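Here you get one chain, nothing else, as structure tokens; it is the form predicted on its own.
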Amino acid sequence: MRYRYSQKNGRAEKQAVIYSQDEHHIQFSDIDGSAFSVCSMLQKVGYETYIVGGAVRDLLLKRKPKDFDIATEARPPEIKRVIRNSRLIGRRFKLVHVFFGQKIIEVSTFRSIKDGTIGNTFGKIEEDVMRRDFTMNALFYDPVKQLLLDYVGGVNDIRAKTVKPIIPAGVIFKEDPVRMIRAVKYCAMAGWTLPAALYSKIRSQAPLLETVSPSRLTEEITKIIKSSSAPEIIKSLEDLNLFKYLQPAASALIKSDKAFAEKYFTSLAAPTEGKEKDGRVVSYLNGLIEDYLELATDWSLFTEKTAQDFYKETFKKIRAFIQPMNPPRAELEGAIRAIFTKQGLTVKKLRLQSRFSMRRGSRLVKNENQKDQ
């Protein structure tokens, strides 16, 4: 084990632990080739560059990362000069997206703590690490040298299966309430238990989520339901009184209707987007809406004559049910049509906004169960 030092008042002080491959055990074969290329290109021209955040955490936990984000000392225009297949994005704090076909690698510049942990000033790696939420997400991995930098004891915390905030407890959730959701999510996905002090802090500060924009809440709930641990995460969020800020209608039904709650969590555990269940292509939204739609809908009212109005009414009902979540309309329509298909009722979309027609191979109006009654 080695250490990274800095000079302070004429003396060398330890800053970070440096883990070699024999110590951190991250397999090079698990590194995304595009992320490696970005790090290699920037390092070759002298810029300190690392894979950061959730990808490093997942690699240490022997899980396959969904995304590989990169942090570097290079400023956005410098990154763009080095990597041609890239684009600057953002206004106040610019990021760089590097394109490899359909894949995007996001590259950010180290940020300063000059304006707190949510400011938009460029800084040094020593500052950038102190802006990150929890120690498990504040690790820097160099895929070229296969070295892992740990400024905050994140490796030991992961091995101890604990979530430890970097930002002071009195500030971390007030600055960004979404950090509460992420803390719960990380624990649930890893099968850990929140430390008592952190559990108490989150439970008491849950109302802070009222100030979060619908777009950010949509982003968080979408990530959760697309994960393989959605039921565990949502049960934990419900226990901490957080889920009612993400899905208030569903949270109320979970509390009041045990049968609904059981079916709801079963649906969340079902295959998500891109997979099939019972011969149907399943949207990531199905788990959120299917059980409510079946509970709140009288399918016998669906006839060829009233098809369009029935569908419009159903769409409005579901849109209200999932608020403040606001997914793209096309995605929500697709999920609702898939559930109609399950009932033996196929709705064909003619226009995005409102016009629909029925396709009836056997001219069934009711589902199979209703037909036999």
Given for the second form:
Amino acid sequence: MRYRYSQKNGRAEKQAVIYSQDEHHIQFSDIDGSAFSVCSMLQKVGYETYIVGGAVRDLLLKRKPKDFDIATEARPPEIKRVIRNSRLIGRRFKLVHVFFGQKIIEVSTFRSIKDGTIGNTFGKIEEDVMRRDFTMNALFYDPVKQLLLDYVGGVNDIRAKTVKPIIPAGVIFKEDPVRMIRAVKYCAMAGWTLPAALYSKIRSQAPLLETVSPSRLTEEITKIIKSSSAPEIIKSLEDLNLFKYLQPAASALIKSDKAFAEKYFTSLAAPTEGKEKDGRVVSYLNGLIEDYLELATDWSLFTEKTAQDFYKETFKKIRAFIQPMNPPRAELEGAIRAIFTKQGLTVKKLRLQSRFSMRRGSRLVKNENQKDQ
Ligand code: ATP
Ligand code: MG
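Follow the form predicted on its own with the form predicted together with adenosine-5'-triphosphate, if you could.
Every chain and every other molecule in the complex is listed next, the one we just looked at coming first.
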């Protein structure tokens, strides 16, 4: 184990622990090639650059990272100058997106803590680390030298299976209430227990979540349902009564209807995207809406004549059910269409998203036959 030092009052002071490959055990083959290229390109022209956040945490937890975020001392225009296939994004919080075909690697410049943990001024790496939420999320990995930089004891906290806040308790949730959801998510995902102090802090500050914008809540619930630990995360959020801020209607049903709750958690465990065994295309939204639709819809009322209204009604019902989540219309339509397909009703998309036609499927024919008898 080595250390990174800084100079303070003319004396060298330990600042961070540096773990080598035989200490951190992150396999080079698990590193995304595009993330490696970004780090390598920026380092070659002299900018300190690392893989940060969730990817490093997941690699240490032996989970497959969803995405690889990069943090660097280079400023956005400098990043853009070094990496041609990139674009500056964000008006206030400036970031750079680097494009590798369909894949996007997000590169952010180290931020300062001068104006709190949600400000936007650029800063040094040792400031950047102090504005990250939990020690497990504040590790910096250099894929070129294969070294792991730990300013906050994150490696030991991961080994001790504990979620430890970096930002002081008095401000962490006041500055950003979504961090409460994140704490519960990381614990559930890793199968850890929420530390008692954090648990009671979250219990008392949970109402702050009422002030969070629908777009942030949408972003958070979307990530959760796309995660392979969605049922565990949502159960933990429900236990702490936080799920009602993300999905109030579903949370109320979980509390009042045991059978619904059971089905809901089973659906959330199903594949979140792609094709199921029976060839049905599943959207990441299916787990959230499928059981409610089943509960709230009388499929036998569907006829060719009423198809348009039936679909519109269903869409409205679902839109209201998942509020304040507000996914893109096309994605919600895709998810509803997949459920209609399961019911034997084929929904065809026409030129406009709001125009559609429906074809009778086997289920509908069966229902009608049954009625005729
Ligand atoms: P996941 O994407 O699985 O939710 P993540 O840790 O990658 O996990 P991101 O939202 O992608 O989460 O953020 C990347 C990193 O940015 C985090 O690991 C953390 O260091 C920091 N971060 C993100 N959101 C916050 C926040 N609300 N407060 C403080 N730091 C944050
Ligand atoms: Mg991430």
